[in-house]
Every structure is written in structure tokens, then in C-alpha cells.
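Only one chain is given next, in C-alpha cells, and it is the form predicted on its own.
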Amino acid sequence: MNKKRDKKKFKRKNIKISNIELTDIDQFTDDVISEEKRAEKKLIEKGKISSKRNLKLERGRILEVRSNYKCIVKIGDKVLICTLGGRFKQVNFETKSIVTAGDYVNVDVSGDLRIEEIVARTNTLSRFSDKDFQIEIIIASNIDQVIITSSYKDPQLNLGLIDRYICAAKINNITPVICINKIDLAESLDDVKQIGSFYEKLGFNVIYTSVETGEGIKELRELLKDKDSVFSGHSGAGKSSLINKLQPELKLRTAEISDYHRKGVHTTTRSRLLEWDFGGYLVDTPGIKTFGLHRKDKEKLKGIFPGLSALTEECKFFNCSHSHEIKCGVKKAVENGSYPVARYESYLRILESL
């Protein structure tokens, strides 16, 4: 039996082969080998303005990202679906969608409506996959801050999620916001504040709200006045309901709890950019399970969890992680009680997933 020889793999190399004179044969370097020039996808930095000429561009401001390469754009007092311009699918974004709810483009008006150029943000919120290749997930961007909206109840209070949003907007420089909702379904409201008050005395802003009983209402409207913001949180939590007690007229779909496992289900399925009557927009997202940060942030995060950096004094080491190091500040603060063990366990979770 005749046993097959196994072929040798190799990588072939794209090259060109010319006729070259070697004069000292101990001088030839593969440098003389030139690669055959192939086309690539083109840098984000050459994507982000056009070279095309006589260009009628007008601004406008992404109100919706739909399929086919669709928007809807805010231009002016008019609301236009505009296609993203060809230039874009050769850009080598490292995101999962080129544009997103809040982007400002500029928009060539002069024939077919084609989004030509992207501005600069000046932020955006994101979430990344927990593959081992993090593709990042742009939720909005160019926002002044983030509502983070969690249920008392049904669903559950989620305070590592809330943390999870404190430390993504930290890092994007957004202002944090944390909206503790269904307050009524609390046996006593003074429950709910002793939760809350852990992050008030760190100075963040914290809103209960009802949309039974229309408690904090009027002061999370006053909280939004004239501002950008993003609803993002725990499917269930009543993001849509808030919104519409807010404004009415917006008509947002509501669903509720699943009776299997008392979690909340998905009633928006993309990120839309709303204004308020009251001045400023609103960034409806759909609700999501879990919030995943990006494993280069993994330096940042002992410095924007939420009160570690107040503790880190007594830490032995100027890089303290925090976890297992000997003569740590904030394991003291958790042994003596001074700080939340559930939350230092939050931290350390977020830690591990990085």
C-alpha cells in the first residue's frame, strides 16, 4: 500500500520578478522583492471628509440608522431619508455600523440626497461583544448624558449594570444619571433611597420615578430640559413608559414582564434620536442584558468605579489593582465596612470580564 507524500503548506508571497543587475551578491536584501499592491480598506482619517467636487452640503443630524444604507436626517426643519454615500463601505471602521443615532453629517443636497461626510464626535456611548475579538457597538454619540434606567422591581434592582453604565460614561466623558423606576412597587420609598443613597453621597444625580403615581417626574423632565440625553438600561425597566409620560405624543411601544422569568423583552429594536417639546433630544435605545467595556479600558477602571479612587490612599502599591494585593486601601474600607461589599464585588467582576 502506496502511503501518499504529504505536500508541503506554504504562504505563497504576491511579488513581481524583474531582471536586476547584481553587482555584490552579498549586498542583496529582500528589499529588491517588491509585494504586488492590492486594494484595502482605506483609513478612518481618510474617510472622514470627501475629495468629491462641487458638493452642495448642507448639515443635519441622524435621527434613525435604518437597513440598505437608509437614515433619517434632521436637516434644518425638515426630515429626510438620505443613503449613505459608496466612499463609506471602503473605510475601515472598527465598529459594527458606520453612523449612528446623534452622528452630525453633512449631506450633499445638490441631486440624490447621499450623506458625503461624518463630523467629528464629540462623544459616544458604546457597548462591546464579550468575544475575544470586542467589536465595539455604538449605541449614540455626541450626548450630554446618559439616564441610567434600572426598575426596583420586576425587573429586578440591577445595581451592576448601573455601575457598568457609571464607568462607560465616565470614560466617554458623559454625565451619569441614574433613574431608579417602578418605585411604587417598593413597600416603603425610604427602601429604595437607602439603596440609592450610596451613589448620592458620591455626588451623582439619582431620580425616582413612577410612572403610576407620576412621582419625580417633573424633576427628571427639569434633569433633561435643553439637553441631549441617552434612556439606556435593563430591558423592562420602563424606558419606553417613562418617555411617554414625559411626552404623550411620542407613542412609544410598551410591553410587559415575561411571565417565565419576570425579565423585561425588547419593545425598541434600534437606537432613534426624539425631540422633546419641552427643548433637547432624547436617544431611545433598546434595552439590553448586558453592557460590556472595552479590555483596553482595563487600567481605567480602579479610577472611575464608583468611590474606589477616595480609598486608594492607604494602598501599598501606586498600581494597586485592588484584588489581591497585600495592604490595600479599598480591601481595608470593605473589611471595616466602609464600603459596600456588594459593590467592591461588582468591581471585581468587571474586572474579571476584562
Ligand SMILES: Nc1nc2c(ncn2[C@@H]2O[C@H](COP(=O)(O)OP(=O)(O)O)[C@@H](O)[C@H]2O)c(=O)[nH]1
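What we label the rigid core is the largest C-alpha set whose atoms superpose within 1.5 Å from one form to the other. In this text, all values refer to a predicted model and were calculated from it rather than measured experimentally. Numbering follows the first chain given and starts at 1. First, how it differs from the form predicted together with the named molecule.
- Taking the rigid core as fixed, one finds a CA shift for Lys201 smaller than 2 Å between these two forms.
- Put the two forms on the same core and the Cα of Tyr104 is off by 2 Å or more between these two forms.
- Residue displacement note: Asp163 has its CA displaced by under 2 Å between these two forms (rigid core superposed).
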The other form holds:
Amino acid sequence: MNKKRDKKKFKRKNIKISNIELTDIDQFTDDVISEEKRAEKKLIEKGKISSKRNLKLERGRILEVRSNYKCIVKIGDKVLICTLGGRFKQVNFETKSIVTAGDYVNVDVSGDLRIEEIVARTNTLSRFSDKDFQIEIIIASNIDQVIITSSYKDPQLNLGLIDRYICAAKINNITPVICINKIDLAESLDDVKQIGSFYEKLGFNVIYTSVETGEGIKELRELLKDKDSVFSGHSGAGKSSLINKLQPELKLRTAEISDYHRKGVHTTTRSRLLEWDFGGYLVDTPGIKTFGLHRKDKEKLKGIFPGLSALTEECKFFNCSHSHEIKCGVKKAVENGSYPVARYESYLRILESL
Ligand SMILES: Nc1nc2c(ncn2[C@@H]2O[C@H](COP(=O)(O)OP(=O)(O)O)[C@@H](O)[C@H]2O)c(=O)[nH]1
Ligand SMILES: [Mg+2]
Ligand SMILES: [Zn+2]
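Got the form predicted on its own; any chance of the form predicted together with the named molecule too?
Following is the full complex, with the preceding chain placed first.
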């Protein structure tokens, strides 16, 4: 009965959308998503008030969203297929973000395993639509840390990219961890550690790994243990190799975060949580093209870019952007060599790009 009605609605919606003149497929996707996001907000509000009685609610975690209304949920030791409660079903767009992998939910275990409530998210992992970077698409939630993976060589270490990922992580309320991989390719480990020391001094976790020699893998495992992590970084940095080294039987999909060569390719936004055998989850997520820096975050950048906030006391202007202003504490630090000019330039590049 219910199902039938939903189907009807879906059809109506589709017809409506197809009446809009479509210039290209990206535009279409964005429109759908923004409408979906508004609907989602309303529903999450609604979802807080459960009118039903005699429910036996148990807390679970969504490992994967399988279809519009079906989710794989871990409740205690069991992995179960649950459906979204009726109140949530009113949105009939193609899945995405009513619920997402990583969501904590309350499931009615007295009957047919319905998700009745969605617990407020502590953070979300998102990507932004290519078109204008304005539409956020949520792909996972409640994530502890991002393992920003770079290789020392092949491809060459790109600190600018690391800076970008750090800022994106912080804006999304996710802890950044820096992993410099392929240290077997470095002539001296001291040189590599020299590079990492800038971040270490600022309190970041930096680990140096090699899948070849096994160096740093134990430390990496310690860092991942009992936390929910996502690996991100340039294609070829060694993310898949590291994950395989940590747990060979983990079945990872082939698509991956920020895969440089896949830019512009439309892939599914569904992600899933995979359990480490040493505790915690790996967020396996395909096709993030750009990891969450948004135009609206421009103002926040100066507060989160590594090492800047400690230098702003001498800025003449309270809202100094440390770019064109006179009497700027950051510029002074760059001039007297106490803040690395390369990192300052990296800051300006990100500022500019927003
Ligand atoms: N020398 C060396 N090569 C590595 C290391 N880790 C990965 N690789 C190689 O780098 C290439 C890319 O690795 P991959 O895991 O696919 O990178 P991903 O794109 O980040 O997932 C592969 O040929 C790996 O064998 C490492 O620690 N040392
Ligand atoms: Mg890979
Ligand atoms: Zn300044």
C-alpha cells in the first residue's frame, strides 16, 4: 500500500523535473540535490518527534545506505538490514542524504526493524558539486579523523595539498592526521622528518610510513584503533596499499577519494563503513572530487590554517586577512623568517582559490 503511494509520488516529481529545461547533467544533479537538502532538513526536524508508542528502540550505526529506504545497520554485534521509518519516506529523491553511512540511529527492534530516529551528527564528510562548489553532498557522518596520505616521492610530496586537506578537515570538525608514505624512497629519513616537523610542532600527528619496508605501519594502526577514519590524498600516494597492509582481507572498492584522474567523472556518492579487525572503522568512500573547502569558509581560513592564529596579535586590523593589509603580524613573521614563506604562499593560494 504504502510503497505504491511512494512510487506515485516519485513519478510525479520526475515528470516535474523533466519539464525544466536542462542545459547539462551537472546542473540537473545540483538542482535535485539542493531541493533534497531542504527536504532533508525538514525531515530531520520532524524525525525528532516520534508520535508512535510501544516502540523498542535500540541504538545502531549505519554501515551503508543500500537503496532509498534500506540501510545496513550494526546494532550491538549484529549487522541487520533496516528500513527507514515512514516519516522519512516522504522524500523520494535518489537516496543521498536523509541518512548516510556513519549515522547513529534508533531502530525499532520490536517489529520490522524500522529506523525511527536519526541522532544529530557530530560532523559530516561531504563533497561539493563540481559546478560551482556550492552544493554540499553528504557522504558520511560522525567521522573521527582524516588520514591525509601523501607520498614522499612518486608522486612528489605536495605540502600545499596537505595544507588544503588540513583546513578542509578542520572546517568539517574532523581531526587531520598527516601520513607521509613511501619513505623507503627517501635518501635520508631525517630530510623527510624535517619537512614534517613544521606540522608536528603545531601539534599535528605526523606519521612516516613505508608499505615496502613496513616502517610506521604499527604506529598507523595504533592511530586508527577504535576510531573512525577516512583516508584521503592524491592518487598514487599509497592509500590502498596502506589499507591492504593493515588488513589484507578488507574488501575495498576501487574508486577512491580525490582520485586525480577521475575528476569530472560522475560516480555514486554512497559510502560504507568497514570494520578494522583491531577496532574502529574505515570509511570507504568513492569519488570525492574535492574534499570540503567551500567559498563560505573563506572567513574561517585564517583561523584554521596551520600556525597563523598564533601570529595575529600584532595585526593592526582585527579582521586582517594577512594578505594586503599593512602592519600584519603574519607578514612580519614571514619577513623575519619565523614563519615559513612557502606555507604563507600556500595560505595565500587557498585564500585566493576561495
Ligand atoms: N616504494 C613504495 N611504493 C609504494 C608504497 N606504497 C605504495 N606504493 C606504490 O605506489 C603505487 C600507488 O599505490 P596505491 O596504493 O594504488 O595508491 P593510492 O592511489 O593512493 O591508493 C603502487 O604501485 C604501490 O605499489 C611505499 O611505501 N613505497
Ligand atoms: Mg587506491
Ligand atoms: Zn595580519
